[in-house]
Each structure stands twice: as C-alpha cells, then as structure tokens.
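The form predicted alone is given below as one chain in structure tokens.
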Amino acid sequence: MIDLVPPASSVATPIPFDPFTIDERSDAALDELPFGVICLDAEGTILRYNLAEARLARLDRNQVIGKNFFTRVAPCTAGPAFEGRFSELARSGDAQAVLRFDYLFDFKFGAQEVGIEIVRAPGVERFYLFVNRRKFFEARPNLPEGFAAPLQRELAPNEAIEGVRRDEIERRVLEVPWSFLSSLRATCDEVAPEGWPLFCLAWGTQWGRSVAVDLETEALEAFALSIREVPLRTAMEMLSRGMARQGWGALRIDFSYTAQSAFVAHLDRSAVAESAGRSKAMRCQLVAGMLGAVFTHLAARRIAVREIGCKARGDATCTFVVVPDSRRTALEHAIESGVSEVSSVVRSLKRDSLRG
C-alpha cells in the first residue's frame, strides 16, 4: 500500500463502517450518515452527493450530480493541495490506499474548516470523499474571483420562475395545507385500514434520520459540535424549535419519569391528529416514529417510542411515552391493555421491570 497520508493529516473522519464498503450503501443510508459524502469518478465528476453535504455545502444535488467537482461545485479544490493529491490517488491504482488532509472550504456564505478522507471503491474507478466538518468561519475576504463556490442561486438561475422554493439554507421545500396529510390518511384508511399504523411509524422514522442529520449539521455550525455533545436538553430546544417553525406543534419534553428509565413528549396542535379529524384510534404515528429516529440518533442505542393520548382521539394533547427498545413490548402491551395516563403507564413498566 503506498502512504498519501500527508504529515499534517489529523483523525480520520468516523465512520461507523468499514469505508471500503461503502459503494455497496443505498443512496438513502448515505443520507443517514451526519458527515458529508461525495463519490467522483476518476475524473472527478460527481456521481453522489448525500444529504450532509447537501445541507452544509447549501446546494442542490440534483444540481451538482454530473458536475465536475474541482472546476463547477469546489473551484476552492482546484489544486495542488485537493485535486493533486485526489489525481495521485486515482493514478496510483493501489486499491487499499487512504488519503487523509485537513482543508479550508470557501463558500460565499462562509468558509469551513474540514477533515478530508478520500478511499476507492473496489472494483470500480469511483473514489469516495468523507468530509468531517470541524469549525466554520465567516466568508474570506478577498478571495479570488471564481475561488469560492457558487451558490445554489447560480447553478440554478430559473428556479423561482421554474416553481421551485427554497429555505433559508437552500433546501427544496414545499407548502401544503394539512388536508394533504389529511387525504393521505383518508387513501389508506380506504385501501388499507389497518395500514396506517405501521405505515406512518416506518415513514417516521425515515423522516426521522433526515432530522437528525439536520440537528447534526444545526448543532455543528451553532457550536461546533456534535448533536450528541451538547447538553440534551439544548438539543431537545432545537428539535422543538425546528418543529414548530415547520409548523408541526409545539413539542414539549418531560424528563420527570427519567428514574424509571422512560420520559414524555408531549406535542400540541400537531398537525398531523387535526388534520386526521375526530377518530377513535391514535393518528400520530408518523410523529413517534420521527421521534423514536431522532431519539435513537441522540442515543447511539435503539429507542422506542409510542403514542399514548391523541387530539385525534379526544384528548387534550397528544402524548409519546420514551423507553429503551429493551422495553418496548411491555410498553405496547401497557397501551393494549387501555392504560392511557402516563404515570399508570410508567407504574407498568415498572412492575415489568420488576417481574423480569
């Protein structure tokens, strides 16, 4: 194996895998990682770009996918010190070959320190870029025309008169009125009654491991650290935060069952149990199934969440209880019971507990 690890590389990015696999992960599980990831060709133009990157480098992907990487998405890589080292690399044909260096990214809203690990995929001329963010900075000043990278705005002019609507940061949104969540859970109660349960709870908790990859990047360029650095209940602040200007309900987090290893969410008007209408059954499965994600990325352990009370339902609000997934039957055999009050439901999984 040859050595391209430059003496002024720092710690690889971390990754929860073994990174000469990574070729064989779904789009959609690259979305799930908090770091960035950029798979090139050996010519360096772009073939994958996940939702990290998206999100911290502002950009479209849809719009830089087939773009050349150092010339049209990163001119600031366009050197010596980036594309040189990526060209090496790609030449060597050493398939086992690692290449690690720090870099100063420069975008027009402001620049970032990162990590760069850059591994071939085996078998394939594609090279993967890891990209481990570690502080951020204003814009440079003065930099050289053409140096920093475009905005999203200049790889897509048209796009406001093309009916496309962007955030703050440059992500793709769309406005709909509840009666769209409305009509969906009135098409599976239609074609599938019993569906929309398990239905929502799976859609939550893909919903849920994109806003943990948003609370990862939020926490990062607030603080500079990992979401699972700062304080939880900071990181429950931005949660609630970021639901309410969305528009979902105001979330509420109660940490006083956390003696007995559970604690409480508890969301008001939640858009999803008003748009449901009145219903005898619990509607906000797609909630829980967001929190139970989000929860589980804070953890690093797999976590359990369930609706106990719903608006839909009659209630006054609607309320999840939180559990290890090591409870999660005895939490659901609670609620088949009909317990309904959140202290009753905690006395009974503390008789579980008790009886395992």
Second form
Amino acid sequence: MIDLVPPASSVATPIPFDPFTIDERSDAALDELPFGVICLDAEGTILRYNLAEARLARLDRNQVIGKNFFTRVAPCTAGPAFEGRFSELARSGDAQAVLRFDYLFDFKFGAQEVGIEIVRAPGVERFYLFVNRRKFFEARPNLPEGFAAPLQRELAPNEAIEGVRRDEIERRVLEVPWSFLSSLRATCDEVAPEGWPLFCLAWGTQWGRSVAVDLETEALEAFALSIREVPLRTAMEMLSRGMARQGWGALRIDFSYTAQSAFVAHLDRSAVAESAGRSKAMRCQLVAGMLGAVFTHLAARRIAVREIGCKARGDATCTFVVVPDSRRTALEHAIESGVSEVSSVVRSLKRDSLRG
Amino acid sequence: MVELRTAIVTGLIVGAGERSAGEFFAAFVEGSIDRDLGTLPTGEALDLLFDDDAQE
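Could I see the form predicted in complex with its partner chain next, after the form predicted alone?
Zooming out: every chain and molecule, the one shown earlier first.
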C-alpha cells in the first residue's frame, strides 16, 4: 500500500511552489531552492540533482548524475519503503499523484530525518523527489555493509591525483591567488570598461543566491532551522564567518540606522578592492550583489545594496548601504549626487521618504 | 572556525539580535523597526528633516 495523496499546491517548504512546474525550471533555478531536488527516470537513474541536495548529501552532482539513485547513491532507499513506493508510482501512470512519506537517510557522516514528496513531471517519464531535511543525527552504528550512502571520495576515489580539491563538506573548491581577480578586472577594463559595475552586480547576485542556499543548509545542520528562523545576530555571524573563511575580508554589520530603514555593511580588507589597485571608481559591486541576494533571501522581499565607499578609491574600508528596494532609486540618487558619508546618505534617504 | 578581531554586529537595540533574521528583515522592509520621527526629540527630528536645506 502506498500513500498516493491528492496533489498539493506546494511542497512542505516556506516557499510558494508548484511541484508540477518543476520540470520547466532551469538547473540554475533548481539551485536557488533551499531544499533537495532530485530528478529520476522510471528506473531510478539520476537526471538532475540540485545544489542544496548536493550540499546536504555531501556529494558532487557531477559524480551522481547518470548513476542509479537506489543502488549507487542512496542504497538505504533500496527497499519497499522507498524504492517500492517510487516504482509503484512510476507504474501507476497517474499524472496527478503525489507520493509523500517520511524517511531516514543514512550517510556515513550522519543520519538525516527527511520528508519526501515525489511527483511525475507532466507528459514525460521523469520523476521529481523533493527532500525536506527535518533533523540531523550522528551516524547510526552497526549498519549493514553498503547500506549507508557512499562518501564522495568513494564515488570518485582518484580525485586528488586528478587535480580536484574539496573542502570539509566535499564541495569542489579552487584556491587561486588574488591575481586571478586582478586579471579579471584588467580584462574587463580592456574589453568592456563600462561593463564592470553591471556585470559584477549581476554576477554577485547570482553568487549570493548560492550563498543563501549555503546559509540555509548550514542553519539546517546546526540548528534544524531555516536561516530566516535563526536569531539575526547569529545569521549575520554565519554570513561574516563564511566570507572570512573564503578570504573575501571581514564583514561587519552596523544596524544603527534601522530607524531610518537602512543599515550598513562594512567589508574590511576586501579582496576585490585590494585586487583592483587604485581606482577612481568603486570596485566591490560583486560583493554588493552578493549581499543584496542574501538579504533578499532573508527578507523574502527585494533588498538593494550599494557601495558608497571603497578601499580601491582610497577609503578606509568598503562600505555598503542596505535599503528596501522601494528606496533603491533614492539611494542611487544620493550616491550619484556625491554623498558618500554614511550618516549623510541615510539622512538624505529619510528626507526623500518623508517628502515622497 | 574563523575568529574575527572586531565585533561583527553593532548598533542593534537591546534584544534585537535575538529576533529571528526573518522577523527582523520583514520589519525592516515594512519600515516598522524602532522609532519613527515623532518619537525623536523635536530638535533632532527637525535637524533630520531640514539641516541640509538650511545649508543651501
């Protein structure tokens, strides 16, 4: 007997979401979701695997796509309670069915209590698994050999000699000197000198969406909470420590101006600014875009971040003003008018809103 | 764990750091955090409104 239940308007996440439209979404869109998404064919071969699932399962999707989910990637699911239900759904041909059940995923680094929801993509033999993590536990002892999911290094044992580096949670990482950023900026100055701010703001926004997923997964693992449910101070410390760990600089957040619907972020020793050399213009649009995407995720509404002081320009630190998107235009006007001191920018925003 | 030398978060009113990030940002977007202009001392409120105009 399987739990075929009527279709839901959303999966069990805080994000309004129609599971039957998932197949229309790009891989990049799947990577913005803070819960696991796995696409299988009717035999269980993995066709798509999003960033949150890769992060929480500590597997590289390049190694799991094309492999059988039940036998190679998650052998703890190879039984009637999971694979059996999936196969029955696949055979049923019911286009509107939604299969929901709870399960315990066993990994060698720990166990995860999850809520599973499975739907069939309309008109095709593709099935989407939505995986909502609920609780994290130590690895269960005395499991049968081959029951827990393999580690990344077991799926791809020769990576060290293949020039692949991974961090402590098995994400592939690059370690490059700052000249990598210098050369990128110099290239942009050569081929599209006016394009740097726009390109970097958009690039930073894309990057920030994956940083938000990282924060979500970190909050889930550490507190079994969404990052939006974590105390503000803790969330900001997680963001700052993550940036420092990767070498971007030291991020400080100043909430002194929240009564004026603004707050300020400072990035000391910005890697982007220091790699840019001396410049007349501000250079940390990449960081502004990233912070904007992270704060937008936290607010669940659009937030704008703009740099008003930059070390590349000779300022002591890189300073960013954060405002609701409704005040973005006023912020940009203030910056264009040459105001660069934080309290002056914030004061001009306040006057603008009072007059508006 | 990366230890940073300076305070990461400053300027929060007492207890605000313990609010959830989601609650804080929702209030931030709505503009309902802390005080409004009417709660400021009159001089400070008027300065906030008119000080740049006075210099023009």
